[in-house]
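A single chain, nothing else alongside it, follows as C-alpha cells in the form predicted alone.
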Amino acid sequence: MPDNFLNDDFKSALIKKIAKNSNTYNIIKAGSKLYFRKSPESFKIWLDFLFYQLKEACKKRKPVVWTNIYTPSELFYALDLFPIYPEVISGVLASIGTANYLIETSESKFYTTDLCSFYRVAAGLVLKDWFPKPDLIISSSQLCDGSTKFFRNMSKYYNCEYYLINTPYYDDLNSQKYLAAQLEEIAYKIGKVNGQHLSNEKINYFFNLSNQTREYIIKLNEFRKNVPSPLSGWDAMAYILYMFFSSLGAKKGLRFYHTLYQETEEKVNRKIGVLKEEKHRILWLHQVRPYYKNEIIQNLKENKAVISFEEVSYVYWQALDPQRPWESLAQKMTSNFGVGPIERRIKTVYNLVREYKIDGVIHFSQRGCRQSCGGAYIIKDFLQEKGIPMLILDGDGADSRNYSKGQTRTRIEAFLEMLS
C-alpha cells in the first residue's frame, strides 16, 4: 500500500462531500463575484448559470438528465428536466487545472487514450463520485462517436434509462420525419415517468425564449464582422460556448446573450478591438480549443493575429416553430453543417471566410474528435485552391500531456509568417 493511500482516500472523500453539497456552490458563487468583480457582466452571468446548474443538480428538485452538446437544450427545459453536460464541465475543470488528475483516474480503470479526453475527465469524475448522478441519460449520435459509448456505459454504471437519438446522415424531409418521431416518443416516455404533461403553453414559452436568444446570437455574429474584431474567438470557445449549447430555452441564456450583445455593440461603436493593432484575422475550425494553460492565444497576439470567428458559433438552424415542435427540433439537428457530406461544412467554412474577412484558417484537430479531424485535409485542399492558407494544429482540448509549447509556437509563427 503506498504511503499516501489514506491521505488520497481522505482527500477524495472530502472533495466528494464538498462537490455534492448544494451549499458549496453558493459559497463559490459569492467568492467568484468578489474575485471577478471587474470582469464583463456577461462573464458574471455565465458564472451564475454554471453554479446554478451544479447547485440544482445536487438538490435534485427536478430529474437530472445527462446529455451531449448537440441534443437541443430546449427539449429538456420543456420536459422540466435539468440538463448536465459532462464534456462541457470537463472543459471547465481543464481550465482550472484539475483535468489531468481525473484523466489519470479513468485511465487507471482501463479507459483507453483512444477515448476523447473530455470524456476521460468525465469518467474520472464518475469514478471519484464527484458528479451529480443522472436520473436518466439522453444523447444524440450526432458528430461524436465517443459520446454514444460513454453515455451507454454510464447508463449501465448508474442503472438508469438511456435514450439514444439516432441523427440521420442527410438533411431532408424523410430524415427529419424519422428524427421527429424519435423525439416525440422520448418525450412521451419521459412524461409518463415523471408525470409532466408537455402542454402547448410550455412549448410556446421555451421555444420563444430560444428564438429570442437565437436572434441576439445572430446580431452578435453580425457585429463580429467588424474590423477590428470586437470579440475574441478565444473567449467565444470558452464561457460563451458553454451558454451556446446549454442555455437555449432558459431565461438566463436570453439574459446572457442580450448582455453580451450590448457589450459588443458598445465596443463596435467605440471602435474598440481585441487588439490595439489587428494584422491577421483568423477563423478557428472545430468545436473546441485547449482549455488548460497554454500559450496559443499569446502566440497569436504577439503576431497581431486575432480569432475573429469560430465555426462553432455559427447559427445554422431556423427559428423553432412551436406549432411543429418535433419537426422543428429535428430540423435544427439535421441542419447542422457538420452532419452529412463534407461539402456542407466546406461551403459553410468558405462563406465564413468571406463574411468575416478572414486572412487564414486554423483547424484545431482535437484528439478523439474523428468526425472533424477526418475532414481537415479535404477542407485545407479546398481553401488552398482559393488562395486561403490553413494550419492544421494537432492537439488536445483537455489533456495537457499532449501539448508541446515549443512545437506549437513554431507552427503558429510559421503559419502567420505565411500570411504576412
Second form
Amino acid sequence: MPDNFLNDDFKSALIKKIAKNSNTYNIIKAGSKLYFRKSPESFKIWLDFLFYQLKEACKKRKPVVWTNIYTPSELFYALDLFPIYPEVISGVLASIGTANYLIETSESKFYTTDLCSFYRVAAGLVLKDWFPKPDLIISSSQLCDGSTKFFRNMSKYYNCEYYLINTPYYDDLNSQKYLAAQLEEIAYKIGKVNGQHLSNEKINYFFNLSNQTREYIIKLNEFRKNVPSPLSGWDAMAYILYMFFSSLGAKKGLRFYHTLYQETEEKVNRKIGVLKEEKHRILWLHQVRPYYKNEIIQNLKENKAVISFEEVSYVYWQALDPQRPWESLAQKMTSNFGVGPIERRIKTVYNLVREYKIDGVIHFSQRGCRQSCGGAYIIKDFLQEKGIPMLILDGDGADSRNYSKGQTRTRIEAFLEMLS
Amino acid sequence: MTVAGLDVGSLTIKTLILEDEKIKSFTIIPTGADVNKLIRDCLEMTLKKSGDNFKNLSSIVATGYGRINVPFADKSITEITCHALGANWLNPETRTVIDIGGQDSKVISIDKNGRVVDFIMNDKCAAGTGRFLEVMAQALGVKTEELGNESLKSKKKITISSMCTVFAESEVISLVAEGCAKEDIIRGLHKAISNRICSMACRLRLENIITLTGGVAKNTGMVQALKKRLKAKVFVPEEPQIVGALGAAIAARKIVYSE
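Can you now output the form predicted in complex with the partner chain? The one shown was the form predicted alone.
And the full complex, kicking off with our chain again.
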C-alpha cells in the first residue's frame, strides 16, 4: 500500500463532495468571470454554459441524459432532458491536467489502454464517483463504436435505461427511414416516462433555435476563409467545439455563435489575423486535437503556420424541418460526411482545401478513433496527387503519456519545412 | 566560406565543417548528460581538426533531436530536411533516404534538388532504431559495432517475432538459452528490423536510388538485410552517420548565400 494511500483517499472523497455540489459551480463561475474578465465575450458565454450544465447535472431539476457528440442535441432540448457529454468533459479535464489520474484509475479497474482515452477519463470519473449520475443514456453508433460499449457498461453500472441509435453506413432514403423510426420510438418512450409531450410548438421552437445557430456557424465559417485567418482552429477545437456539439437547440448556443460571429466579423473588417505573419494555412483533420499540455500550437506559431480550418467545424447538414422532425434529424445524422464510404470525406476535405486556401493538411490520428485513422492514407494519396501535402500525426487526445514533445515537434517542423 | 553543421542526436553528437565544396573535418561523440558542454566540445574538436576557429564560421545550423539546445546556432532545421540535403549532396541521384538513427527511423522522399517531397517516421516506440540494436547487442554480450560482421557469419535462419524492445530482448535471451548461435540471432534481428523499415518505407513511393543514412547504416549485416528486402539500388555513404550534420552545413551555406 502506498504511503499516501489515506491521503489520496481523503482527497478523492473531498473532490467528490465538491464536484457533486451544485454550489461549487456557482463559485467557480464567479471566480472564472473575474479571472477571464479580459477574454472575448464568446469565451465567457461558453464558461457560463459549461458551469450551468455542470450545476444543473448536480441539481437534477430535469432528467440528466448522458450522450455522445454526434447524437443531435436538439432531441434532448425538445424532450426537456439535460444532455451531458462525458467525452467532451474529458477533454476539459485533460486541458486542466486531471485526465491522467482518472485514466490510471480506469486502467486499474480493467479498462484497457486500447479504449479511447476520452472514455478512459470518463470511466475514471465514474469510478471515483466525481460526477453526477445519469438518469438515462442515449448514444449513437455514429463514427464511434467504443462509446456505445462504454455507455452500455455505464447503463449497467448505474442501472439506468440505455437507448442506442444505430446509424446506418449509407446515406439513402432507407437509412433515413430506419433512423427516423428509431428517433421517434425513443422520443415516445422517454415522453411516457417523463411526461413530456413533444408538441409541434416545442419542435418548432427548438428546431428554429438550432437553425438560427446553424446560420451563424455557416457565416462564421465563411469569415474563416479570409486571409489572414481571423480565428484559430486550435480554439475552434476547444471551447467552440464544445458548443458545436452540445448547444444546438439551446438559447445559449445561439447567443454564443451570434457573439462569436460578431467578434470574428470585427477581426475580418480590421484585418486582424491569428498571426502577425501568416505563412502556411493548415487544415486540421479529425474531430479532436490533444487537450493536455502540449507544444503543437507553439510549434505551428513559431513557423508562422495557422490552423485556418478544421473539418469538424464544417456544417454538413441541411436546416431542420419542423414539419418532418424525425426524418429531418435522421437526415442530419446520415449526411455526416465522416460516415459511409471514404470518398464522401475526401470530397469534403478537398473542397475545404480549396475554399480555405490551404497549403497543407494535418491529419491527427487519435489512437482511440479507429474510424478516422483507417482512411488517413487514402486521403493522403488523393491530396498528394492534387499537390497538397499531408502529414499524418499519430497521437492521443486525452492521454498525455502517448505524447512525445520532441518527436511531435520534429514531425510538424519537417512538414512545415517541406511546405516552405 | 566556412560553415558548420551540428547534428545533436539521442545517442551521438555529430559536427562537421564544410568549406565551399569540401568536407574539411567532422567529429562524432556519444551524447551525455551535459549536452550543452558536449556540443561545444564536439564543435571545438572539429574546428581543431580543420584548423579553423569559431569566429571564422560564416554560419552554423543545428539539427537532430537536440537542435533547440544549441544557442549559438543561426538556425535549427529538422533532421528530415538535413538528411535530404546531405544525401542529395553525396549522391544527386538519391530519391529516397532511409535514416535509421538512435531513437527513430525515417523514410524520406526527395526530388532532384534535395527537397523533401514526403516523409514518414516510426511510431513512438524504439523498434527499428539504433537503440533497439544496442539493447540486443547488450543482451547478446556483443559490441554494437560488431553486430554487422557477426551476422555475416550466420548459416541458419532464425525468425525474431517481437519488435517491442522489451519483448525482443527476452526472446533473444530465450534463444541464447536454447543454444542458438549468436550470429544467427543477430541476422534474425536484422531481418526483423529491415522488415519493419521496409513496410514503413513502402507507404511512400520508393524510388531509386535509396541512400541509407544514420549510424545503423554502418552495420553491414543490417545493410545487407535491407538490400535484400528492398530489391532496389542502395547507396551507402562512406560515413553515413554524418549525413545529417552535412545537410545542416549545406543549409548553413544557403543561409549565407541568401543574406
